[in-house]
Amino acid sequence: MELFSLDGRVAVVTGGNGGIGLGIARGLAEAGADVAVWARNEAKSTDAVAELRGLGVRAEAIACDVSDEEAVADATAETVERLGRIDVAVLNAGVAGVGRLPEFPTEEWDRVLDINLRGAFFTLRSVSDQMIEQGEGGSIIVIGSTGGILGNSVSPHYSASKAAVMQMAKAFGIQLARHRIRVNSIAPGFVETEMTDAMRNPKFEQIMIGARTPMRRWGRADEFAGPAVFLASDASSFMTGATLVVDGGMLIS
């Protein structure tokens, strides 16, 4: 359907070389978008870009640590230099961690917040500035988490960061609407990725997947391509500040 076409558009996907990020990057490319993968692992990015180019679009790997303000500005400029513009940005780069009181280390709290929250802010600020300069609107998609809605006692800093970025999407959705830039978020549930490998154990599978998730299975990275293409495309042209929950029904159980 033409409504879902991304032909002629350029998308940035932070952390787009693996997991949900790569699943989304594939979907955007299949819809016709050229894609810039921003990530720290250059070897993984090279492989991801080769795969995306195989789908018939332009794709570029751009080294970027989103927690570094200057690196984000440089990545934005490099994307425009290589691909001409930025129309879509998926703020996916993120990390998790474990932290418990009373010995919760400050550096561990800062590590997660620096990437998940500050990095998302730096990216949103930089790409939206480019979109405003282009004068043709755009779509920014923030990857949140059901952990930012329910809370996660094992990883409270992850929960805090994801709650914050989803609220950030709403607030900047208001600010940027006059520029025809839409800001929405996606809240994944439990998804099979490298980041969630450490969570897989019999007790977790029984309680959180078997009992708490009505679909009784993990999500797959490729199941985020559809929601992302929808939010990136004209199919969602009257949506901003919304959160799409993609969790196999966990939040309603």
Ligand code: NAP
Second form
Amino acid sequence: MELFSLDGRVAVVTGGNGGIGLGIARGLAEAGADVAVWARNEAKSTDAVAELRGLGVRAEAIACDVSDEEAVADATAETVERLGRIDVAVLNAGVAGVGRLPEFPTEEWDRVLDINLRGAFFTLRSVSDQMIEQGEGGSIIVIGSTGGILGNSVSPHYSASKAAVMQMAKAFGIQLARHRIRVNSIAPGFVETEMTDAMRNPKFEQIMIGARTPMRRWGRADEFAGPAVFLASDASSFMTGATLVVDGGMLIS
Ligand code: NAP
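Having looked at the form predicted on its own, could you now put up the form predicted together with this ligand?
Once more the chain from above appears, this time first in line as the rest of the complex follows.
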């Protein structure tokens, strides 16, 4: 359907070499976008890009730690050099973490905030500068979490980072609207990826999946392709600052 087409557009997906990011990258490529995968593990990125090229689009692996401001600036320049422009950016790179008081280590707080929040800010600022220079608008999609909406006793820093990026999307959505750059968020519930490997145990599944998630199953990474293509494309042309909750109904239960 033409409304959802991303033909001729270039998308950046941070953390696009696995999990939800790769699910989204596949969807964007299937809708016609060329894709730049920004991530740290080069072997995983090479595999991801080979798969995306198999879908008939241009795809490039760009080594980047999003918590490194200079690396993000370099990755933006490299993306433009290799693919010509940036029209869509999915700020998906993220890490989980567990921390409890007393004696919550500062290093653990900073590790998660540096990647999830500072990394998302560096990426948003850099890609939006490029979009403004191009002068043709764009779409930025922030991957938040239901963990940034609900209370969470085991991962305060993760929850804080996710609440912050979803709020950041709203604030920059206002600032960037005059440049025709839209900024929206997706808040996933529990999704089967490497990040949640440690959670796949009977106790967690009984409580969080069986009792708390009305659809009574984990989400799959490929279930983020549709929401991301929607937000990336003209199908959502009058939307900015919105959060799409994709969680099997957890938030309403
Ligand atoms: P995942 O499978 O662990 O993937 C995380 C991705 O982020 C990897 O591609 C990783 O690649 C990349 N990454 C991590 N640190 C990075 C850094 N410093 N610079 C660049 N890339 C980095 O996890 P996932 O579940 O797909 O998570 C994707 C996003 O969804 C995250 O933001 C997460 O918080 C969010 N989320 C996940 C769930 C869930 O249930 N799975 C729920 C809510 C929200 P490299 O290691 O190669 O850098």
